[in-house]
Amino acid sequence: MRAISSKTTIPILTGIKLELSTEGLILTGSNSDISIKSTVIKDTELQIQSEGNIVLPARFFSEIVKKLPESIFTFEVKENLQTVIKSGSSEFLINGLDADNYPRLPQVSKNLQFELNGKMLRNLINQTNFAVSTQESRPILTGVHFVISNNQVKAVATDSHRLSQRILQIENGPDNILDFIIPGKSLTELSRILSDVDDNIQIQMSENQILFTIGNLSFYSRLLEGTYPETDRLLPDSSTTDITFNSSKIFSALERASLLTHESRNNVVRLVINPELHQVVLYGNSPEVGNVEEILNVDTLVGESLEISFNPDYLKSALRAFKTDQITMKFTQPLRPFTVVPKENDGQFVQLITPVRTF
């Protein structure tokens, strides 16, 4: 069901297809990005009478089958591709479609194959992918960038405003070297099948497709074409103010500033750093209906004294993706990117976030 759109153009790839054979049920959702292939091996409590192939109104039968009386269903296709549903005492005849008439599953060679932790990968997509951009006049910046060499994964997502990028370390990673670009769209519905996902998962790819297989279950998804961005050069390589926070502490505030804000046009918060008072103060703005100002509690600040605007969601949604107890925003000037990292650092996670030109 994750991947059937009720938006498409195409009225047959509202419908589940699926494939009966002796071996067991495929069943194929699909829309223009991804495709999802799940299959049911034969036991006991897949019982085959014949085999064949039908593609039924995915939503209809979706939630037919979670309001069936009994734990036990029959299926049957009988002319005119119409279908009976029966359990206990419930009996629905739904309308089919032509399953030859099913577009054919992307093809994805063998040649190029490695594998990856499923729950590492969960963590990579969710660390980077809330990051990416929506909206389709750049529709590079709406895929997150990897790059796989030497036994470690780089993944970075930007919509031009921030940017997240998160390295990890793997084992018997792909002899070549591997750069490619996935929708965020793809991976958000990856994210979710992977919840349950400790083991590994086996990937292939093509010029265009990737596949992800996971158990029984193939996903299939587009990848974006086009060259990314030369994101390493917009990270700086040193900073002239630092602040350590406590990570829980500062969402916090935000929070509480962002009541304002929001109902501002901007959605601006504004930070005075005050090195010689070991003071960082947080003002946040609405004209409509008034102001917030809150001193922060900084665990270390050094450097020079500053003062900066950027947009409050941007930072929270920062926090979000760390999930560190404490985190060290590194400054450069008023109107020059800044980076977010865990306080113990080592390179392997960084966020950068574009400030607000305030006057």
Given for the second form:
2 protein chains.
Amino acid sequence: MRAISSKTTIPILTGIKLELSTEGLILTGSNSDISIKSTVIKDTELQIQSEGNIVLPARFFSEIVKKLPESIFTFEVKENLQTVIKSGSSEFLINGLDADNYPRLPQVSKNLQFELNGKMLRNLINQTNFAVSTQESRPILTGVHFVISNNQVKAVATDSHRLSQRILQIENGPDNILDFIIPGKSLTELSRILSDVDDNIQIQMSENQILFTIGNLSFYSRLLEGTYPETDRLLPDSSTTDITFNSSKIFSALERASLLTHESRNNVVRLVINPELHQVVLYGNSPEVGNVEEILNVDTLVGESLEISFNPDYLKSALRAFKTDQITMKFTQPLRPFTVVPKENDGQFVQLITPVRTF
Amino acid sequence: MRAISSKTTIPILTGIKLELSTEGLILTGSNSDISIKSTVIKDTELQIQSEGNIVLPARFFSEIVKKLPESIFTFEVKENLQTVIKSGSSEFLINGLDADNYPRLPQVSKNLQFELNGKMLRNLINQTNFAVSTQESRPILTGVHFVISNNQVKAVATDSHRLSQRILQIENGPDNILDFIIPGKSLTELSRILSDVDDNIQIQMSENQILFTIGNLSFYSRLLEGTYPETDRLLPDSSTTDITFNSSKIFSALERASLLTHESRNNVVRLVINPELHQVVLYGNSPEVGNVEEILNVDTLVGESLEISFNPDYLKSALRAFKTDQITMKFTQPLRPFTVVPKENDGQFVQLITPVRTF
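With the form predicted on its own done, generate the form predicted in complex with a further copy of the same chain in the same format.
Next comes the full complex, and the chain you just saw is listed first.
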């Protein structure tokens, strides 16, 4: 169901394909971008009388199965693709579609194959995917850029206003350097499927498709074609003002400030940093409603004084992704991007936020 | 907040009125139809420096108070109605409005006054309010009709397709016969406020207003003007076919059937009752998706055979309102309304559903 969209230009894709062989039942859903294949192996709970294929309206089939009166049901395709589902004293007759007309799944060769831990991949997705662009004007930015080399995975996402980069070490990585871009929407669904998976998952790749194999489930996604912008040079390698905060306190202050800034046209907070007074003040303003001033508790504050304005929502999502008690913000100039990193930064997780010019 | 709407033609009503006197703080919200007044009595947790009134933007004021960093805050109205809210290191300055421009609450005299138990009133509302009309074409049907006489409350709601009537005995009812119609939307909010109230609540009434007093809270609603249609004559006093069902089983069967009927233009299930075979079958159909046949388990079935079609959603909401294990459906003719009552019916709770002509 996670791959099936009710809005599609290919009517048969609103259906779920069922393929019954002597080995078991294969269910397939697809929206062209993502395809998911799930296999139910034959056992005492799946008894097979005869083989065959059918496509059934996905939403109904799933709702019907959920709502059947008994835990067991019988399933029989009759003439004219009509399918009878019987359970207890309930009997459904559902109009099916010819499985021969269902699009074929992409072919992904086994030449390029490696493993990743499910939990690690899920974290990697959740720590970057929120920063992809939702605008189709630059399609390449709607995906997360993965580079795998030297037993290391680097994932980067940016919508050109903010960027999130996460690097993780892996074991038994592929020999070649891999460089690919997975659409953000595919990753959102993959992350949901991975929510309970702590095992390793197999990954295969061809030029424009990637296949994740998770137990009896195969998750196919197309890859975005094109060259991802060079992002390494965007990350500043030095800073002139560094502040370390308690994450949850600055998060709450941003939440209060954005109550007002969300009402104003440009949704911007202003941070005034005064190292001499050891003081950092956050200002939010809505011409109609009013304004707010938050004196922030800083753990450490070194460097030059600075005034900088930025979208509070970007910092809020950055903090949500870190999940650490303390974060460090590193600034250079009022109009240059600043970075946010976990306090104990090993260079493996960094977020970049572009300030907003307010004058 | 329950009375305040963000969409209003009277801008000051998007605000919450605060009146601070030496006795305490009164908060008022209103959308013209409903007004709610809540009093916070002066005590150690409410310290008053000076009296005064202000209207603040309700949504912001409520969100700000929720998100303040400390449990205590100070509140000060300065020049030009600007209001300072301080808590910990957070300081808000909110633009207020002049409380003198806030509409006055309706006057409700104490001449007509009685008490009802909070839990009883909440049940009465939940058992009838779902059946009010949502169409403004007959405004009188958008309310619940209450008649209080002889220590008895009768509540009736109908949208002309189905009707719900609940009668409850009360103690110390008013001496006069009372007959009034409360808008369904007011009752929805009142029922939410009553969700934790098991005490008696005071009710006062004038020609076009009703006031419920619940502890420190006053809930005002306008009454609908006009004459409610005569509904007693709609309830049939005899039947020719009676069936008693297990409520949850027929509810599940209706849920399955409506998966399909919701897809068809007229959303109708068909019930075929055959007393000779002691069999009742429910049919649902969608020309596109397919059909379903449910053989219903009946506890008792007496009378004549019958085929009848109706909207399954009406029977589902009726069953939800009853909350009893067994219900009895009483039919006369295929095109005459049928009633649904709890099996142990003492005449105090009855629902009426109008069938649909399908030929």
